[in-house]
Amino acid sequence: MLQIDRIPLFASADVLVIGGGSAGCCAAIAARQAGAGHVILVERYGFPGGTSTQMLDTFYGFFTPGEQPRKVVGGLPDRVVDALDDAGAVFLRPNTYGAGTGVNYNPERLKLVWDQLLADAGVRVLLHCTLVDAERDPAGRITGVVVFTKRGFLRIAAKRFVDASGDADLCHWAGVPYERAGDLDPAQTLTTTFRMSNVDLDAYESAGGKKMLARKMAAAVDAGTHPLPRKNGSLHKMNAAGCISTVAVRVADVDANDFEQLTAAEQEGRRQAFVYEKFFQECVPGFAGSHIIGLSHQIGVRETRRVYGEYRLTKDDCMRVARFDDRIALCGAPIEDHRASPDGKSEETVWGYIPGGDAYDVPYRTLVPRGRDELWVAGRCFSATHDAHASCRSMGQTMALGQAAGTAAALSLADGCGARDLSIEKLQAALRATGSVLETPTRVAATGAADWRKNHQA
């Protein structure tokens, strides 16, 4: 056990938000525009945005799914597309794939956004630090971290907390509750995405695109021609020509919070990586010529831990299309669960669309852990079951929490209040005022276009 008290101080804050992924920098921004005097965001890479650029390069949930898509998301996620539509480094990929209208966008400029974004705000970020434990009172009220850094270990003390974590690690240190993935259902699968240079689109359009690829994935695993994991998985252009990011990496069974089952996990990602560049150049025209160069920072987690909250997301909520009087965003993405088949030998990816293209509400209680008062969670470790987790962890509906948890800290700070006694009127006001969509918009947005303004605007 660490001697907390024998630890030096380093800084204080009012608002300390755990996690520098998407959820994390928003709450961190939104948190000093609702006017948190100091904010400090503790993130244990060299740079911000966790998925957004560690695996990743396309936000989804920003769109319902279907034929006439809706934009059910606004705020501080617009800012950060509109910055990397002012470089150039976005465009809007139609509904491939079942997940809606995706905001593709360059992952490399997307950390200089997150940077520039966050300074602007005002907000201390601390990189390379890493949270090593929680500094409780004696009624277990969380009053500090410690974090791991270069120089040793180092306190943080703070007023209100953002966990931002992704594995709601400030939780785990707390003594939260929270359900583990796997514990009742299934835990989704993890992937290694991996990125590939030189390839001729034109050449891989013209002999069927994805449907060729799917054709093509499906007989090289029945054949045992390529020991690929999975039958199914999907690619897609990016902003730099002639090249291809996926999906199709799979590795199932491990506890994504126990780094032997992790090292294990990013091993057999990087091997099956290069299995299916064999197969790309053997198989797939249009990428005779073509190489990985680049994989994934990290082996992409779809979920780890999810803290038992005030109230509990559920699949029957997204598929009612539930109505919450505390609604604090929106969501209308598919639940996309990535799971291993029974025989562990391909994936079942299963899907489950919101009834009517509609989008449901997501209230505020997902984000306060139960009985607690200094702390709310945001991102992938908010306040759902297995179900519900699988619909409403695309990005878009990630960034949207984080606004609204960092929104909450810094009102409970100027009211005096605790989370659960915070007034949802005011927090609903002061989302709509930055332009957080909280009512289902009835105007379509065009889909597919290349000109993100005209849409999100629309």
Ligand SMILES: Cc1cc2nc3c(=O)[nH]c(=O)nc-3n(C[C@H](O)[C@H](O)[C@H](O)COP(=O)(O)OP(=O)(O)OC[C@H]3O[C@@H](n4cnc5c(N)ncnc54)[C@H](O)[C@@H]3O)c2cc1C
Given for the second form:
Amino acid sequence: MLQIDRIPLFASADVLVIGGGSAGCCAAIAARQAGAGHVILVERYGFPGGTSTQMLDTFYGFFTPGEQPRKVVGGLPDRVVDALDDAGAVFLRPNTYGAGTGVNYNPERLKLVWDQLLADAGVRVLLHCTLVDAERDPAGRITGVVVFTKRGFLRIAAKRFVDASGDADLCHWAGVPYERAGDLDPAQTLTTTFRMSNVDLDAYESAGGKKMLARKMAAAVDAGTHPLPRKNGSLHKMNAAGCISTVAVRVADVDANDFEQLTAAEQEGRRQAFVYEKFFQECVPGFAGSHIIGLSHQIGVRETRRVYGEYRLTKDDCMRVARFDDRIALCGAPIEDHRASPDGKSEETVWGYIPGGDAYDVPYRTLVPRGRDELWVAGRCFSATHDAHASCRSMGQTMALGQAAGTAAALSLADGCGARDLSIEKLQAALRATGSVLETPTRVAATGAADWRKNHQA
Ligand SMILES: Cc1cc2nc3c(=O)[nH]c(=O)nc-3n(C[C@H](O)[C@H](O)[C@H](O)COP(=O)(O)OP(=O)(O)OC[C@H]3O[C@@H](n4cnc5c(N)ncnc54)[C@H](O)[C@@H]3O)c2cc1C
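Swap state to the form predicted in complex with the ligand from the form predicted alone:
Below, the chain from earlier opens the complete complex, with every other chain and molecule after it.
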């Protein structure tokens, strides 16, 4: 147990954001843009972006899937893509199925873009700084946090808090109730992504591309020549010539908040990646001279803790295309649930599409932990059931949720009110003023072109 009163105070903030992933970066930037004076962002790794830069290269959730896609995310997330586009580091991957049209980016460039956007907004960023405890007053209200750094333990005090740690770490240490992945439904599997260079993509495509790959994977598993963990892993071209990125590795039955289980999962993920490398080199046209050039910074964790909020988004809300007066974002992404089969031997990705290619409302109350006034959650630890989370976890949505949480935190300070008493009209007006999409657009936005600028005016 830490003796918090003996830990030196390092800084005080108006709004303190924990976790510099896509949600946390947007929350911190939005808090500053909405008028908060001193905003601090705490991130345990040496770069911002979380999953967006640790392992991925495609934003989903901006566009609904289907023949007539709609663009359902705008505002700050648009500015992120615009900045990538300015650097020539983005293209669209039109897609009518799966998670829909993806916004593909160069993840290393995105680290720089997050740095720049945070600096321009005036956010104080603390990297290599890990939250390890919460400080509370006698009424249980959070007043500060304890972080671990190479200088030792330090305290940061704040008036408002956004937990965007993905794992709801602040909520955990503050005693805020949450559901752990695996408690009620099987937890989604984990994936180490990897990238390969020197791929002859023309040879790959002319040999049959995706369909050919699926056949070859199934054949290799059935014949036992290459012990792949699944038959349906995917790959796509990257923002660099002759390079591809994969979502193929699969590690099941892991409590990703337990460091010993996570250690074993990291080791297993790396092992599987090189089984895939051999398979690609030996079996897939275009890959004979290719090699792995990068593994994800850490194994990809789809879900861990989800708090119980003032409202809990459910599968029924997604499937009935629910409308809420306090909407702060839209989501048309399908439920995409990566789960192991009951025998643990294979993976079923369970898809559930939103009826009519529509998009449901995400209510503000999913960002407010039950009974709290000083605290918001954003990103993958927001208040949702397993199924609803499996839809509303794409980065288009985590960025939009982050923007809403950061804006709400700043407005609550300005108005001297708590999270639950905030004027929804004011919050929605502030979001709309930045271009956030809060009404389902009827306009067909993505025409199939790979050009972001031609497609992003929703
Ligand atoms: C394998 C995989 C593939 C996916 N594919 C896609 C895809 O192609 N497209 C898409 O749109 N979505 C995809 N998703 C989903 C999406 O990436 C995530 O839901 C989203 O990025 C979560 O964003 P976040 O900001 O909520 O959390 P994270 O990105 O997890 O960010 C949390 C941040 O908090 C930091 N942190 C955690 N604990 C602490 C602490 N105690 N102190 C300080 N910092 C801390 C972390 O280092 C991290 O930077 C995928 C997810 C996975 C795992």
